[in-house]
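Okay, so here's just one chain, in structure tokens, the form predicted on its own.
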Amino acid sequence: MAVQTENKRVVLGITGSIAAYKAPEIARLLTGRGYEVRVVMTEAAQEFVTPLTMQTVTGNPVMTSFWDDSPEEIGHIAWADWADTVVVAPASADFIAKANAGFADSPLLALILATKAPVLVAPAMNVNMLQHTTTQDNMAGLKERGVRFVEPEEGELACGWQGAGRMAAPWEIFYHTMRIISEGDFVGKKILIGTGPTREPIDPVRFLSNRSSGKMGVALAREAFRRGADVTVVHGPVRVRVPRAIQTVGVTTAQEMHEAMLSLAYPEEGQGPDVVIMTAAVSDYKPKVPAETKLKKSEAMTSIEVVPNPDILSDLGSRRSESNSPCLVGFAVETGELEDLLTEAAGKLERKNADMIVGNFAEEAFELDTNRVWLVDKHGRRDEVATSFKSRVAQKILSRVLKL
């Protein structure tokens, strides 16, 4: 399946930090998306990773000196004009201090002064250096001038210390880069997403559940984040890998998911979300009385008495205001014929008071990285989104949400 590509241009700046070894992976992720990447390295950065490595990964020359300029152009000025965004990863304390003071004694610092493109900085340093008031003041000064930061992670540092200061993961920087240069059509919007399965305990070691992986909801969360939204994800017991700026709420049972989704969709204080998307595969039933201890095989349990779980999508729809806010999107999964799926989606649209139902087949969705869906909305449209990666399907879903 073809890799999704975008005609975007990124200047990747690398400074003197042991975290520079992650820079080739950042460049690889960006070029894999179809971005054209040019690299500018400080003198200290070249002690950790070679210009040849970065040139090989990006397929472009690497700028390391003012004195490499050709007579036809001044390199750091030309690249500053060329860039759609400038990403500095890793950014050392020295670089941050000089950038805040307006120094231009390296091609990277001069480029930062010359560019009109948005700048993203990923700090990497010892925890004490990061927490020092001078570093914090320098970071605050850059933020006041519009520079954005991917905050460092906590953990074991190269110096042996424990704490904040480790550069954010390459994929995290990658998503923040995409967010900066996206169309931004969801900026200022809040999106709440429910995803994954739920588990209903039979006894302390057994449960009723389903095959949902949560991948569709994760794809929607990443895509909404990329396009500028403020995103919250309520997820069942599955691994959810999303940018740290996305708030995540983990739950296990349908009742827990019901309480989390309703409280976040309709908060007692503050503004609720603009869009609620319920992709979760919620267990319809739960054991009436879960056993307090493990049921033994010798007890020969042949049936389980069950009771219905709350209908989360229906309860979300019933509480919407007269203005039909928030926009509500649900999912329907079937295993039969297409006409059965479309009929169920249309019926669910009416019963749940939703704006759109996304229909899909279990065998084409569960536990897969791809999906094929049909978008059935309140205006009577029924559009198929052909089989593709769930990230692309998420794009189509969110673009339709904008029209709703």
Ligand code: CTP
Contents of the next structure:
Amino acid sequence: MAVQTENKRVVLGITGSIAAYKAPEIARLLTGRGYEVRVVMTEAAQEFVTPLTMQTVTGNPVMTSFWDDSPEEIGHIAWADWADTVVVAPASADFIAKANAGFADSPLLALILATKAPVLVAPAMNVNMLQHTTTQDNMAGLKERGVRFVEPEEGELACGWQGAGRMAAPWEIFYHTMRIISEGDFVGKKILIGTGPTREPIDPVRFLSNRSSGKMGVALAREAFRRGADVTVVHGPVRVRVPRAIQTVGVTTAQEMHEAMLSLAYPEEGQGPDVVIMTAAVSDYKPKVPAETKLKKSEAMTSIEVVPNPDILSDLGSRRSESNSPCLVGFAVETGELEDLLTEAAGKLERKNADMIVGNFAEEAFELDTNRVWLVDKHGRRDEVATSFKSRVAQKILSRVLKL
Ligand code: CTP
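For comparison with the form predicted on its own, produce the structure of the form predicted in complex with the ligand.
The next block holds the full complex; its first chain is the one shown before.
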């Protein structure tokens, strides 16, 4: 199965910070996506990571000086024009100050002034340097002029201090880079996704649940983020690895997921989402009265009395306005024949007042990184998406959402 690749050109600028040791990993993630990467390093950056390392990872020459240019080409200007985006990671306080003031005394600073491409900056520095008014003013100045930031993380810093200032993880910088140069067809759109299983307590140590891993919802969240959406994920008890710019709300029971989804889909104040997608495998039933203490073998329990949970997708559907807003997408998981799957999907489309149901088979979906799905929409279309990575399936689902 082919991994997704794209032909895009990234200039990666590296400045003097211990976080420079993460730069080869950023370059590796970008080249893995098929991007061509050229690296520009300041003098201080070369104290932490060598140009040879960056050259080996990217397969391209590394710019370290103004004075290596050939007579035909002025390197920093040519690279400024060549780039689809310029990413500076790590960006030191010194770099941020000089970039804000318009200095051009290093190839990287000159390139930043010369480029018309969007610029992304990932700061890394001591917490006090970051919080200093001068640094904050410099960052605000750059933001005002359209430079985007991947905010640093909180945590233990190399200098021994605790606090904000640690450069964002390479994986996160990679996602922000993809977002900047994506097709951007979800820019300005809000999307809410429900994913994962729910757990219904039987007693303090046992629960009713299912095999859902939440991976399909995570793939949709990442893909929507990549294409520019403002994303919120409500998830059952599974690990959800998404960029920090995606809001995540963890829940356990179907009732909690119901409350979270309904309040986020129809907020009392402010704008609700444009699109809501329910990939969650919600427990249809819950034990009527969960035991307060652990049930003992000696109590010889042979059955559990259950009561129905609310149907979240149905309740989302029945609260929609006449204009059918927000756009509502559900899933249908089955175990039988394709014909039954399509019939079930069409039935759920009606019953739950959704715009599209994504049908899939349990054995091809649960816990796997791949899936095969059918898109059954309100216009009567029924299209198969052949087995592919869930990231690819997510791409197809979101492209269809735009046509609903
Ligand atoms: N769903 C929901 N709340 C529930 C049950 C399901 O919101 N209590 C949503 C799922 O997230 C999915 C869709 O409804 O988007 C269909 O879920 P599925 O489990 O396939 O179907 P059910 O509605 O539970 O019906 P059945 O189990 O009879 O197939």
